[in-house]
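A lone chain, given as C-alpha cells: the form predicted alone.
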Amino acid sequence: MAKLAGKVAIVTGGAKGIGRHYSQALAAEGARVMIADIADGKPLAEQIAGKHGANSVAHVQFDVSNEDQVKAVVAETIERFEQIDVLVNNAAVYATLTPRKFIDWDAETWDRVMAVNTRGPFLMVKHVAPHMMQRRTGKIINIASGAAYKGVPRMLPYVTSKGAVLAFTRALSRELGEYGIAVNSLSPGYILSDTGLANTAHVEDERIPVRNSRAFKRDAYPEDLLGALIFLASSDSDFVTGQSLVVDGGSVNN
C-alpha cells in the first residue's frame, strides 16, 4: 500500500521548482494534494489528476504572507478533502534574489523575504494546526536550508530566514508534541531545479563550490530530496520531531 494512502497534504509553493516535485511525490504515495502557490498550479494539477485521478489534487493561487488568503486556502482544503494530515511549508523567496554584499540589501527586499519565508510558515501553521490538534495527528514539514548551517555569504536575508525556520521548528515541536503532531525541517543543499537554473547568478556562485564541498562529488537534483520528504510525511517518522534532516550530499559535514 502507498505510504500516504488516505492522507491529505498542502504544499505551499507546490506548483513550480522543487515544490512541484514535492507535490508529485506526495500524490504518487497516495496523498490527495492541495497545490497552493502564488504561481498557477493548474497545469501540474491536471498532470497529477491524469495519473492519480480527479480527486487526487486541487490547486489554488495565493500569497502565503497574507493571512486572509492563508485562511481561505485552509478552508478550501477542508471543504474539498475534509481533513489535513501533512503540511509542507515550502514557499520561499530565493531564486529571484541576486547575491550581493550585506550592505547592498535594501529593507524592502529584506522585509519581503521575511514575510514569505518566515511569516508564511507561521500563518500556515496557525490556521492548519488547529485541524490537526482536533484529530491529534499530523505532520508539519518546514523547508529550511543547508545554507543556514554553513552561513552562506551574499545571501544574508535568505540565510537568516532559513535560520529562523530551524528555530521555529524546534519551538513548535514542543508545543504540538502533546497533540501527536510531528514538526520537522527538511534542509536541502544547493539543488539544480528549473527555477534555480533560471538564475545564472546562483549557478555561477554556488554550483561548483558547493559540489566540491560535498562528500558525494556531484550535483543535486529535486529527486534527491523526495525520499526524505516521504519519510517525514509518513508513519515511518512517527517518533521523530523537532529535527532537521539535511540532504546535501555531506556538504554541511565538511
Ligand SMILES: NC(=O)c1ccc[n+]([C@@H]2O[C@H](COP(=O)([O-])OP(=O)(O)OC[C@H]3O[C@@H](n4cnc5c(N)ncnc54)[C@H](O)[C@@H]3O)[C@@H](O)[C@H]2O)c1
Given for the second form:
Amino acid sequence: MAKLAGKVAIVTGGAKGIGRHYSQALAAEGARVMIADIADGKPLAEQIAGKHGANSVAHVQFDVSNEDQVKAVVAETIERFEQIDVLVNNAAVYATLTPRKFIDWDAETWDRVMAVNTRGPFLMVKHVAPHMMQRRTGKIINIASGAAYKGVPRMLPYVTSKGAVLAFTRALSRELGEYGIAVNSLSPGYILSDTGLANTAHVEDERIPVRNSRAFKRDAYPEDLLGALIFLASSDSDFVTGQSLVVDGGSVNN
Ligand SMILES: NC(=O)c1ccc[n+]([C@@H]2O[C@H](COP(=O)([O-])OP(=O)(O)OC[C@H]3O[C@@H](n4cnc5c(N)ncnc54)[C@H](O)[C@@H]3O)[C@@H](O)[C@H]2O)c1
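Moving on from the form predicted alone, kindly provide the form predicted together with the named molecule as a structure.
Below: every chain and molecule of the assembly, starting with the one above.
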C-alpha cells in the first residue's frame, strides 16, 4: 500500500528543481499534493494529474516571504483538500545565486535570501501548524543543506540561512512535540538538479570537489533524496523529531 494514501502535502518551491521531484514522489506514494511556488506549477500539476488523477494535485503561485500570500495558500489547500498532513519547506533562493567572496554580497541580496529561506519557512509553519495542532498530527520537513555543516565558502547568505533552518527545526520540534507533530530537516549535499545545472558557476565551484569529498564518489541527483523525504513524511519516522538527516553520499560527518 502507498505510504501516504489519504494524506495531503504542501511543497513550497514544488514546481521546479529538486522540489519538482518531491511533488512527484509524494503523489506517487498516494498523497494529494499542493504545488506552491513563485514559478508556474501548472505543467507539473498536469503531468501529475495525468498519472495519478485530477484530485491528486493542485498548484498555486505565491511568494513564500509574503504573509498574506502564505495565508491564502494555506486556506486554498484546506478548501481544496480539507486537511494538511505534510509540509515540505523547500522553497529557497539558491540556484540563481552566483557564488562570490563574503565582502561582495550586497545587503539587499542578503535580506532577500533571509526573507525567502528563513522567514518563508517560519510563515508557512505559523499558518499550517495551527491546523495540524488541531488534528494532533503532522510532519514538517525543512530543507536545509549540507553546506551549513561544512561552511561552504562563497555562498555566505545562503549558508547562513540554512544554518538557521537547522536551528529552527530543533527549537520548533520542542514546541510541537506535545501536539504529535514531527519537525525534521533534510540536508542534501550538492545535487545536480536541473535548476542547479543551469547555473554554471555552481557546477564549476562544486561538482568535482564535492564528488571527491564523498564516501560514495559519484554525482548526486534529486532521485537520491526521495527515500529520505518519504521516510520523514510517512509513519515510518513516527518517533523521529528535531533531527537533520544529511543525504550527501557521506561528505559531511554529522
Ligand atoms: N541543489 C542543491 O545542490 C541543493 C543542496 C542542498 C540544499 N538544497 C536546497 O534544496 C531546495 C531546492 O533546491 P534546488 O536545487 O531545486 O534550487 P532552486 O533554487 O531551483 O529551488 C528553489 C525553488 O523555490 C522556488 N522559489 C524561489 N523563491 C521563491 C519564493 N519567494 N516563493 C516561493 N517559491 C520560491 C523556485 O521557483 C524553485 O522552484 C532549496 O531549499 C535548496 O536550498 C539544494
